[in-house]
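To begin, one chain is listed below as structure tokens, in the form predicted on its own.
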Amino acid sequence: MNRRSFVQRLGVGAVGLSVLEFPVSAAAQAVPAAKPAAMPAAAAANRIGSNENPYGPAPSAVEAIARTSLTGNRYPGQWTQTLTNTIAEKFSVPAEYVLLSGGSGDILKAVVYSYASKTKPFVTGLPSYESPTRSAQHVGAPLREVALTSELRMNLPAMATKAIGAGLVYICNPNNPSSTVVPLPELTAFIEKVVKTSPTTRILVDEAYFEYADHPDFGTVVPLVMKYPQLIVARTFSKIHAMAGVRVGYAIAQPKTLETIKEYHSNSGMSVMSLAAANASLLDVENMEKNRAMAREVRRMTVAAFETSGFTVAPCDANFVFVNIKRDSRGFQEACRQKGVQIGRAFPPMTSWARISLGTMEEMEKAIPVFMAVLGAPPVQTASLDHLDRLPNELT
């Protein structure tokens, strides 16, 4: 389907034709979407709710899985050190500064358990990724939640004040669900201020969506780890590397800090296959850039579709968008689900905003008409949505 026929099918008042007739970059045109393996019928819905990479692992990663599966009868052994060394070399840190994990979730939980407690408050943005908040609640840590700014960015001055005497500050950058970033100069100044005003407070920076950011002043804080023992950086292979189901993540921090974290880290299992795949994908810079190019084009089209239809979209620097749909997002989620499109859960207190992950261009061209049809219909009554609040939260 070309862009003109796509817009015609959306109907009057949905998306402007001129907006969707932009040229697609050569990089995005040159890379076809990966063809995933056959999935059960129950999984056939348009899944754009969990911030997954729709293009699948890099061919080099798939080949590494196939090759090393022949040694699946052995413990990982050398592959653990190989991936550790590759990460250390990429970030120019010593190997002992790297802690591997079966996904970054276990890292986040272990860090919270290490530094937040009943006497050591936990500081985070609101809304932000809730898993660390739930871990803080589990250990009984007082919560110091700081609302995002009017631009839906982390309010660093307010968080710096709340950080005094706290056990841990959590910064998701880019932030989930708002898709906004904290520029590197501002985040560097924040870290330096917290270290000075509250030296026993730890700072956890979650860079899960790092590679998708296009903000000109965005950058990693990993180099600051060499200077500040209070800083921990978490990364994952679940996003740009498209390995959410393979489960590999890691932390970068000073060795003494990692030793404390290891007391609560489950040393969650990684196989020779997952380690080899992660190592191959990290070295495959070309595939990573192709994924970035495709996500950028889909993001541009999706933002244009909503904005042309009169909806506000937060500044986007991740593989999802955050849209003010002007109604209860739970009702929007449910109505889209009934039409075969799965979008993200609600993020209180911003319940009139919906988080929508980026699928392939084809997936989004099928999903956007569904969004417009749902938003053009009367909202679902709030009283009928209570069951959604009892559903288990996603990992993302």
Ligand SMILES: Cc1ncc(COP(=O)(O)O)c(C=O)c1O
Second form
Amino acid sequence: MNRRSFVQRLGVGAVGLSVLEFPVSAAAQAVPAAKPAAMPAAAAANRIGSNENPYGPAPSAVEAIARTSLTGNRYPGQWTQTLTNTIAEKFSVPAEYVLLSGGSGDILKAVVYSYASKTKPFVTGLPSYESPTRSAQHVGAPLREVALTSELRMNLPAMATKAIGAGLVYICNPNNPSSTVVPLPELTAFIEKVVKTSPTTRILVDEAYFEYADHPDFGTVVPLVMKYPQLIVARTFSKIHAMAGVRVGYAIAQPKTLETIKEYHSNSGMSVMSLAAANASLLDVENMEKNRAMAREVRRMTVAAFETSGFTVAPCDANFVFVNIKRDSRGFQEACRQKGVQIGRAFPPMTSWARISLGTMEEMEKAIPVFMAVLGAPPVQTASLDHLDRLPNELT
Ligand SMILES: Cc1ncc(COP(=O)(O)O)c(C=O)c1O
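Based on the form predicted on its own presented above, generate the structure block for the form predicted in complex with the named molecule.
Below, the chain from earlier opens the complete complex, with every other chain and molecule after it.
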């Protein structure tokens, strides 16, 4: 089998041969021809429930996967270093400040295990991303959950008070499920305050949806890591980079802080393919901008559809919207599922709000009539909402 047919059998036949100028092992050449695996039945549903990116990984990332798959006999040390350096350069931090992970979920868990315990409470927003809360419960840490404000943003003043004497504060920004952000000046002031009033408390800022935020005062807290050993920032390739199934995430924090976290982090779960794909995707700014622009258009249309039908949508700065459907969201979720549209789970205590991820425009144009039918709202002509796209800021 030649290199071209091997790669075609990997299902990436579009990869140019220019990327295949490397030696192919005998074992690789002996890979039997395989039919592409059938997609599981669940994939046929309109999947807009897990905040995935519907557009697929960057072509440059797919190409990197194809290329490096043939070096899968080697441990991934070199790619670990390459991706670490690329991230460090992007954020202007030393490479020792970066910890890679097979998804950011493992980072969050390791941070909670490092700093929350039976005697060190865990502070979080309510509702917010639940996985760290579950980890905190697992270690028996007292929970200090702080309700979102009436604008569905993190209540930072209240969280600062709760942070006194706590082991860890978790700030999801943009917040999942509300899709709202806290502006950078407020978050900076919050971090400074917590460091001053409770210096042993750690602060974990989860920027999983960072690239989707359009709020003018939004920004990353990564530069503050240079100043504060208490601060840890988590990022993922699962969202804007469309690599949820590829599994890469990372933390940025001071080396001593990372040493502690590593006690609870396996540092495995990454392959030459995932690392090389992440590296290619991070360098592919053009593709990322394209993803961002497409998500923005879909978000505008989706928000307009709900608002035109009289439903309130939280200000949204992520790849999902949070809608007040004015009824139990579990029933709504199930009714949509039966009609082939899979949306997000319920987020207590806001059980009359539904979290809907942004699919492609085509997927949303199919999903919105389903939502309106289930909600008993008149059908919305999505094409007639086009004019709303041109009005500045009134929709988010
Ligand atoms: C806020 C937030 N953080 C982290 C994660 C985990 O992402 P991953 O483990 O895929 O990197 C998710 C997943 O949806 C999320 O919503």
